[in-house]
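The form predicted alone is given below as one chain in structure tokens.
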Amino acid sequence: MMRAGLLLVLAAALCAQDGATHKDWPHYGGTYQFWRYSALEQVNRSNVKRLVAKWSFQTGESDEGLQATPIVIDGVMYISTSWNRVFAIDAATGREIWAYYYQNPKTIGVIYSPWNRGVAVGAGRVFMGTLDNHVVALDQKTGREVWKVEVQPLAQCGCNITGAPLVVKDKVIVGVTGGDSAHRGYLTAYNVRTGRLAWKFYTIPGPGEPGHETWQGDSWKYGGGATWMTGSYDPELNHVYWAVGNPAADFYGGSRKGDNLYTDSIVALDADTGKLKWYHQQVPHDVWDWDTAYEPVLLDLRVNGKPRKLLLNVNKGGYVFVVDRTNGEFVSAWPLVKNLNWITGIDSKGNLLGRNEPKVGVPTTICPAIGGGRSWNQGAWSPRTGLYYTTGIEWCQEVIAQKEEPREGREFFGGTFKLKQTPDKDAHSHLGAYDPLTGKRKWLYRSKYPLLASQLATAGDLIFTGDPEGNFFALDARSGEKLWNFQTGSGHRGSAVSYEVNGQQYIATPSGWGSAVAGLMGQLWPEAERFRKGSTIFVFGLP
């Protein structure tokens, strides 16, 4: 028994290092390096036009889709939906083995929906954020409830758990919404085991702490800073990464004078004290609610013929950072989509040049629109091409910036924004391969709507991804074609993952259209408002 274990630490240290899945796909970003990227190569460029459905799974709780990523570990998939639902399927045949229904509050916070985007598993637990703000343990065989802890009292912040938890060592890391609420944001730690608290971190710093004069009078009470995504990990510098999102109110800024650290910043911490290590902050004082809030993706590259320890982040104004992740010293910055008007550019150090800012009272046209130059969907890395796969959106907005007055835990936008069309009138969205480093795009694949699903690389030189019709499909890694189609019925806002079962690969991918950016497409693309709602997991392989 003892030499098994020891077996699966190596393993899992391996899978760690490499940042590829192989049999299982156990974290969120399929490896604590975020690649979302599967070793697996038994489905392949030659033959994935062979691919039939293996089996479905139909949650029976559609409302906002099905956003949520599969874990799966040891041939049993886990996965959470709409209203803090969990489900133990067996990955190989779609046989529910247990259920969870977590008894929600009747208010659930101001501005959100009931949406959950995973669960973390570890130590024999399956853990998930709630809706009023808790964490639940449950028992990974049964689904019984193990601990449950209040992070803070739903009715003081107006704010939720929507995003996957973290689990580090003996610790689980959750974030926390209330970005577009008068709210300051932190990242919570606790013991796996016991649910005792660990840490906690603050995105914004009280006084005393270095940062705090970063923002004016009181407006750090208030000031947002939400950790409502996913973090990664690297195990050798023992850092937690998380991305932080826009301070509030979102598009008025004139009672937060200051850079407003740590908000639009990527935050390295202690794993085990939840200490800052260091910061980088992508848009100081920003006014245009571009949360940095997306996936931090570890890559080790040569820079300038150097090897470097690279941290990889999506910025919601359609921006891709890079930095060393042992520091957080900037290394490029490159555009993700075209319209882009908020600055006129970013230069060697990473400062922000020619910022358009929202004007109070009168109307400012900003490009990319509030959905982002990309959503919070999930990009992907091949170590086999060397290329970073990520989708971005071409559409803008009318902002009206207004001076607001905090109320705690309620509604902070400081304006209001209209989605407009682009100058050439061609909102689109598109997938792209881009070297990481440069930008330099290898092929690009449009579509006429917002692609909103993550993408997942594999082995087998394919990107796996759906649309908002319900469309899932394979492109060729290296060139772009597609190869391959499934109409699921309902469109993607989830993540597709691959694992394997008794020697056979599968690709498995949740289907069901909503989310907060989907709601708003209906400004652009009418017919919008008629793509059809679902919640279903489908599951494919080979013959």
The other form holds:
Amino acid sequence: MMRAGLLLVLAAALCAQDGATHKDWPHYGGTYQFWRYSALEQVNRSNVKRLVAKWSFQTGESDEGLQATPIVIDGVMYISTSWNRVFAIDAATGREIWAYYYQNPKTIGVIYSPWNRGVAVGAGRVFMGTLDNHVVALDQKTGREVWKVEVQPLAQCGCNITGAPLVVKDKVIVGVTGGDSAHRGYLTAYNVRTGRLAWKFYTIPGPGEPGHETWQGDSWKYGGGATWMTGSYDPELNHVYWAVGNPAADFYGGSRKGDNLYTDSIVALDADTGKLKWYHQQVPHDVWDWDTAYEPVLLDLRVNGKPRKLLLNVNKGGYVFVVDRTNGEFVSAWPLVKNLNWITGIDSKGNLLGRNEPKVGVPTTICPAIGGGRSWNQGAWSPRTGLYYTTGIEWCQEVIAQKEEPREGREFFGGTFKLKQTPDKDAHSHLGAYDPLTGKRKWLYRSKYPLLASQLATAGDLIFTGDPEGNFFALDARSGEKLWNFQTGSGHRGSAVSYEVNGQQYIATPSGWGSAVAGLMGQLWPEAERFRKGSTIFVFGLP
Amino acid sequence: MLELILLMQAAVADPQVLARGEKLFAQSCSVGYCHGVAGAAARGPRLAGRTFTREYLVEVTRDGIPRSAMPGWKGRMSEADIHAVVEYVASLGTVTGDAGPAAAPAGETEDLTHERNRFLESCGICHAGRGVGKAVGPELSGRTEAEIRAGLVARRPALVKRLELASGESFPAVTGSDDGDWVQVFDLSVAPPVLLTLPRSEIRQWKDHNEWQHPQLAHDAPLASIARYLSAR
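Show the form predicted in complex with its partner chain, please, the one above being the form predicted alone.
Every chain and every other molecule in the complex is listed next, the one we just looked at coming first.
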């Protein structure tokens, strides 16, 4: 009897989802669940004011800033920069352990460059995708290249790799850019040890496959569907979740009539085979460039009293979607921004209502602007507060669609855009704390400029993030009150992390302004053209 | 006075060329996050309201800017189109310098992008040809369809060996560079080939490979189209 009771307790403990990081920050999103939440609590609301800089590290490569998320394992930090430099750094002192400079061609020739958003570490290797569309595996101890494989010739697909890979069991999974090129998107997995291609999932079904009928004529060959950010993984279901970007051409859909599966969808794939388990399309036949490219966050929550395994994802169009991650069933959707006019709403089944589409040759005002109701910078979830923290941007644009013929591997945008003020002349940004299911807001922190850095939540009930003016700061996770601020000297576009070495909790943040969306800001805020670049890691701890 | 004449010259661009340039700019330059509409600030630098020399605009449009996202459009656009784009960009700001030749120079080459892409996705993953592709196997520039077909079906290409590692593992491979302590080899087990960097001590021996054949994707490739690309002048 007693024995049975013990087993029950154990079972409950095993089932409890732990998406928190502890001493290490092992994956791009913190853990496979992509919470961006650290269980460390040495730094908390009562002592955060005493945080001091412990060390900094200059990467020496400031082209388009520093957009990566550091990975920290056993006291060593691994980080990549623009132009595919990788560093291993002593996470307690800032001493360089090794450096690897990938040899890229002199010109890349696609718009998705020269940034890199991070590495993956596993099986004694550090993995990185490159600007010329290769994957390299480095020895974790020495930084020496172990294997290298070309994913697809860059000149052919107009695609490459800027996102961080994801290691799952014996495979490293890598997504590609190319959603604004005449290209057929895919996700590939390689054996971590040998570099041999293990599987390839096309995000656009080929002839004879289900979903192929959602593409008109030959449009499936050039329909985009990039996999440019990083996914998540549920070990229990053995599902890899990846978000698939917009269809190409972005603003002109006249030659790709149909729903255009699996663009703007979350796909769940069998981690071992890459076979599709389910999909949920957020925006059928997208004509706004509303990538479903961002992080899939895995949450176990009660819905109407019933425990469910959920997946939360912020769409670039400014809506947050929640689905059941066992089968893709729609659960809820809520708007993240106030200025949103491309639809009038979403019904209880997840269908879009009142579409406001760009027109050929005629300007249409669309809100939010192309940079998104939120950009790719990631939100954070705190199981302590039960709140989801993420940024939003209030801005609009004028879009003119144009009819274009696809040219394989070349730009395929189908129109132009120009940023525009919001109707109430109040373009700005914010960081909010939301109920993940309903979007009910607990607090909102206002920012003059678009907030383009990720959030880090900690068990000290703090939210760390940075702004375009170089401020790195901590907010009270419960009230949104600003508790601490440090000026790092260049704007924030990367992702802060927390880790522990020798009993000391550290908070690390990349600092270095740049990126595509940062470049667009000049259209609304001319002074942003002069924001200073940089590429430095700052690390903080208690004295 | 001279400056005024130059500015006046700059202002007399052919309206048809300008219109063509504007269209090309919208399709190829102000796309996505590159240059903004009409040269507004975007990911790429603002072009509107700036001063350039025409020579600079031609050079950058044609050849791109090394170590930047700015591609060279030579080969992707005809000379006449490059000229039209330059005229359009010139109209957005102030430009000095000659208008340059409006017509395309003689000998504009045929567009073989489609054929090149068929090469890149098949033979090109292991062979170089006309400056593109991977130099794992022999260079294929100038090969005819019959020559490619003959090479494709030949059993046991001389270059491919069976590499046996110290661990006992073995696979079809081609040698790459060798700097003494470290040896590079291409593992041909699965397409695409994987470039491995191995310590010499991990290599037990190279053996002849009597069974190796080109992978199915090479057999399925449109060889006539590929030969057209490889043998083009």
